[in-house]
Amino acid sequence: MPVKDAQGRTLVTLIPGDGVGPECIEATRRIIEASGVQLSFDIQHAGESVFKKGIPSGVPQETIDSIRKTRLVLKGPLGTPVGYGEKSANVTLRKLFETYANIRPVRELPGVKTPYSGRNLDLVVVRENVEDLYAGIEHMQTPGVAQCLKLISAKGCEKIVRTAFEFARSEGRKSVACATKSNIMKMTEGLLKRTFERIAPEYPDIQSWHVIIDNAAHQLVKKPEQFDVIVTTNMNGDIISDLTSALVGGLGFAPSANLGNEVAIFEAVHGSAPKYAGKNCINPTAVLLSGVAMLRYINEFEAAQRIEQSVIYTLEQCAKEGVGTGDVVGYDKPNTLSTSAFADRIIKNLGHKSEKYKVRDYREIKLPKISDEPAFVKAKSTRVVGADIFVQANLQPAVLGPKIEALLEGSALKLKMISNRGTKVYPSAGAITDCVDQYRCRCILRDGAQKGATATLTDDQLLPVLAKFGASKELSWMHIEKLQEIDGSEGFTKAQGED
C-alpha cells in the first residue's frame, strides 16, 4: 500500500539521476502533477554523482533512508563505470530492496515508423531481477581465467513465474511464455523451466508454453505478434527486452517497473545518454510511461489512463504534423521538439483520447506471498559423493593427471576425470583441447559412490587432501565444490565426454 504524508499526498522517492535523467524526470513530473494527482516527492540521488564522492555503492545512506520510508520510486536513469570499479547502482538499488520482477512491455505507438509499423506489437517481459549472473560474483581464478557465479534459486524462479502469471492477468492478457537456455545449462536455467511447468496449471486461462531463448530471440524479430507475455531469466531478460524496444521504435519508449513485495521502483529502460545532458532533446516518453505504471501499481487508474491516451494522442498529433522528438524525426531539424515542448503538449491534451488506440483495462497486481525461509527446499536425503577440485597449474593434463591420482593415494576420494573449461582432457579421450591454466578434478570416494549407496564424504576426509594439494609446488587448488546426492539425484552436471 502506498505511504501517505499529512496531507493525504503519496510519499515517492524521486531520483532525478545521471545525463538526460533530470530532463526527462521533470518533464514526467509536470506531466504527473497536472493530471491532478497528489503526490509528494523526496528528491534523493544515486548513481554517477554518488560515485564521484567516493560512495563505492554509488547509492547513500539518506537515499536508502528515503526509500525505506516511502516503499516508493521514481528514478531516471543512472551513470556507472563499464569495465572497472564500481557495481552498477541500478542493480544496487534492485537487490537492496528485493525488487525480483522487472516488468518492461512494449507496444506499438503511433507515428513511430519500424520496419514491424502495423503489426499492432504489444508484448511484456517479465524478467528476474535480483540473482543469476547479475548476482556478480566474478573471481580471478588464475591470472588469465575469470570466473563468474550463476546463481538460480527455487524461491526467485516461485517469485518470478507466479507474478508472470499474475501480471498477465491484470492485464487481461492471454498467454505465459518461459524463455531459457535449459538445453544446456540444465540445473540453473533448467530450475526455471521446471518451476514454470509446475505452476502453469494453477492459471487455466492462461495459454503457457516454453522456448529456448536463442529461439525466443529468432522469434521475436520474426513473429513477435504470437507473444504475449514472456518470463525469464536475468541476463536472458536484460537482452531481450532491448530487442523487443527495438521493435517499436527504441529505448526511447521503454518503459520498466521493478516490483518487490515491500518496494516498487519505475525506470526507464535506457541509459543516461551523457552526451544529450542538458540539451533539453531526449525523449521523455519512457520515463513518463514508467510513471504511468507507477500511478498504476498506486491505483490512481484513472490518471494513469489520462496520460496514457494525451501520450497516444500527442504521438497522432505530431505525426500529421510532421514533427516529433528527436529520436522519431532526427535531432537539430527544424520540425525537431524539445523535452519541455513535447511535454507541453501532453499536458495540453490531458482529457483527448485516441479514435485507434485502446487502454487497457487493467487491474492491481496480487504478486506473490511465499516463505521468506531461506531453506525454501527442503530435501529428505542429501550426501555428498566427493568434490570437484579446482585447481591452477601451468601443465598439459597428461602430466596433471598422474600427479593428482598420486595426491589422492591413501585418502577417501579417487580421480574421475579431470577437465578444462568444462571439457574432459583426462584420461584422455581423443579431444582435441586448447588448455587453459585452470582445471576442474573430479574426486569421488573410493567407495560408496555408485548410485544407491549411503557412504558420504565429510570434511575430516576433504581437509587433508586440500592440504596434499596445498602443499604442492607445481599445482594450486583455488576453489572447491562439493558433489551433492539431492534425494537420489545428481546434483551437479558432467563434463563434456564424461561418462
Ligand code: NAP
Given for the second form:
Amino acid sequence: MPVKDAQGRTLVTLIPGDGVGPECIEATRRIIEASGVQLSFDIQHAGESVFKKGIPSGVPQETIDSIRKTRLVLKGPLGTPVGYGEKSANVTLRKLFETYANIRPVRELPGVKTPYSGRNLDLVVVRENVEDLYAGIEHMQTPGVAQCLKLISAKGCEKIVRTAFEFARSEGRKSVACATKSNIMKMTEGLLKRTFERIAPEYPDIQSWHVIIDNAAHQLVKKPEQFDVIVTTNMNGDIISDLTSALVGGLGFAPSANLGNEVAIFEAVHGSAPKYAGKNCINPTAVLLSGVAMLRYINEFEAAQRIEQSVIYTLEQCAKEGVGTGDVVGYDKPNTLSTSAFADRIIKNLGHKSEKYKVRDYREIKLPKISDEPAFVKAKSTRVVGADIFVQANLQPAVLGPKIEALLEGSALKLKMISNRGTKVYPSAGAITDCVDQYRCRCILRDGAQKGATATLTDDQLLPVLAKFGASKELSWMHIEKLQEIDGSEGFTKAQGED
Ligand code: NAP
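Alongside the form predicted on its own that was just displayed, please also present the structure of the form predicted together with the named molecule.
The next block holds the full complex; its first chain is the one shown before.
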C-alpha cells in the first residue's frame, strides 16, 4: 500500500541512476508531475556514484532507509562493472527488498517500425527476480574452474507462478506459458515446471502450456503472437525479455516492474547505455512507461491512462510528422527529437487519445501471500545415501579412480563413479572427455544406498572420509554435497553416462 505524507502525497524513492538514467528520470518526473498526480520524491543514489565512494554494495544505508519508509521506488538504470568488480546494485536492490516478480510487458506502438509492425504484438514476460543464477553464489573451485550455484526454491516457484496467473487475470489475458530448461536441469528448472502444472488448474479461465526456453526464443522470433504471458526463471527471463523488447522497437520502449509483497521498484529493462549519457538523445519511453506502471500500482489509474494515451498519441503524431527519438529515426538526423523535446510533446499532448490504439483496462494485481515460514516444504522422510565429494586433482581419471577407492577402503562409503564437468569418466565407458582438474567423486553407502532401503549416512561416517581425502598429497577436496533421498525419491541427478 502506498505511504503518504501529511499533504496526502504518495512517497516515492527516486533514484536517478547512471549513464542515461538521470535524463530518462527527469523526463519521466516532469511528465508525471504535469499529469497532476501528487507525489513526494525522495532523491537517493545507488550504483556507480556509490561504488566510487567506496561502498562495495552500491546501495548506501540512506537509500535502504528511504525505501524502507516509502516502499516504492522509481529508478534509472545502474551501471555494473562487466566481468569483474562489484556486484550489480540493481540485483542487490531487488534482492534486499524481495521483489520476486519482474513484470516486463511489450506491445506494438504506433510509428515504431519493426519487421513485426502490423501484427499487434502485446505480450508480457513474468520473470522470477531473486533466485536462480542471480543468487550470485560463485566460487573458483580450482584456479581453472569456476562454479555458480543455480538455486531455485519451491516457495520462489509458487510465488512467481501465482503472480503470473494473477497478473494475467488483472489484465484480462488469455494464456500463460511456462518457459523452462527442465529437459536438462530437471531439479531446478523442473521445479518451476512442476509447480506451474500443479497450480495451473486453479486458473481454469486461463490457458496454460509449457515450452522449452530455447524453443520459446525461436517461437518468439517466428510467431510471437502465440504468446500472451510467459513465466520463467531469472536468467531465461532476463534474456528473452531483451528479445521481446526488440520485437516492438528495442529497449527504448521496454518498461518493467519489480514487485514484492512489501516493496515495488519500477525501472526500464534497459541499462545505463553509457555511450548516450549526457547527450539528451535517449528515448525516455521505457522509464516513463515504468512510471506509468508505478501509478497503476498506487491506484492512480486515471493519471496512468492519461500519460499512456499521450505517449501513444505523441508517437502517432511523430510518425505523421516524420520525427522521433534517435532509436526510431536515427541519431543526429535533422528530424531527430531530443529526450527533452520528446518529453515536452508528451506533456503538451496530455488529454489527447489515439483513435486506433486502445489502452488496456487494468485492474489491481493481487500478489500472492505465501507463508513466511522458511521451511516451506516439509518432507515426511529424508535420508542421506552418500556424498558427492568434489576434489582438485591433477591426475587422469584412470589414475584418480583407484586412489579414491583406496581412500574409501574400510569406510561406510564406496565409489560409484567419478565425473568431470558432469560427464562420467570413471569407471570409463570409453567416452572421450577433455578433463580439467576438478572432479566429482560420487560416494554411496556400501550397504543400503538402494532405493527403499532405510540406512542413512551419518556425519560420524562421513567426516573421517573427508579427513582421509584431506590428508592425501595428490588431491584436495573443496566442496561436498550430501546425496539425499527425499520422500523416497532421489534428490540428485545422474552424471551424463551414469547408470
Ligand atoms: P544497455 O545499457 O541496455 O544498452 C544496450 C543498447 O540498447 C544501447 O547501446 C542502445 O542500443 C539500446 N538502448 C538502451 N537503452 C535505450 C534507450 N532508452 N533508448 C534507445 N536505445 C536504448 O546495455 P549494456 O550496454 O549492455 O549495459 C550498460 C550498463 O547498464 C552495464 O553496466 C549493465 O550492467 C547495466 N545494466 C543495468 C540495468 C538496470 O539498471 N536495470 C539493466 C541492464 C544493464 P544501440 O547501441 O543499438 O543504439
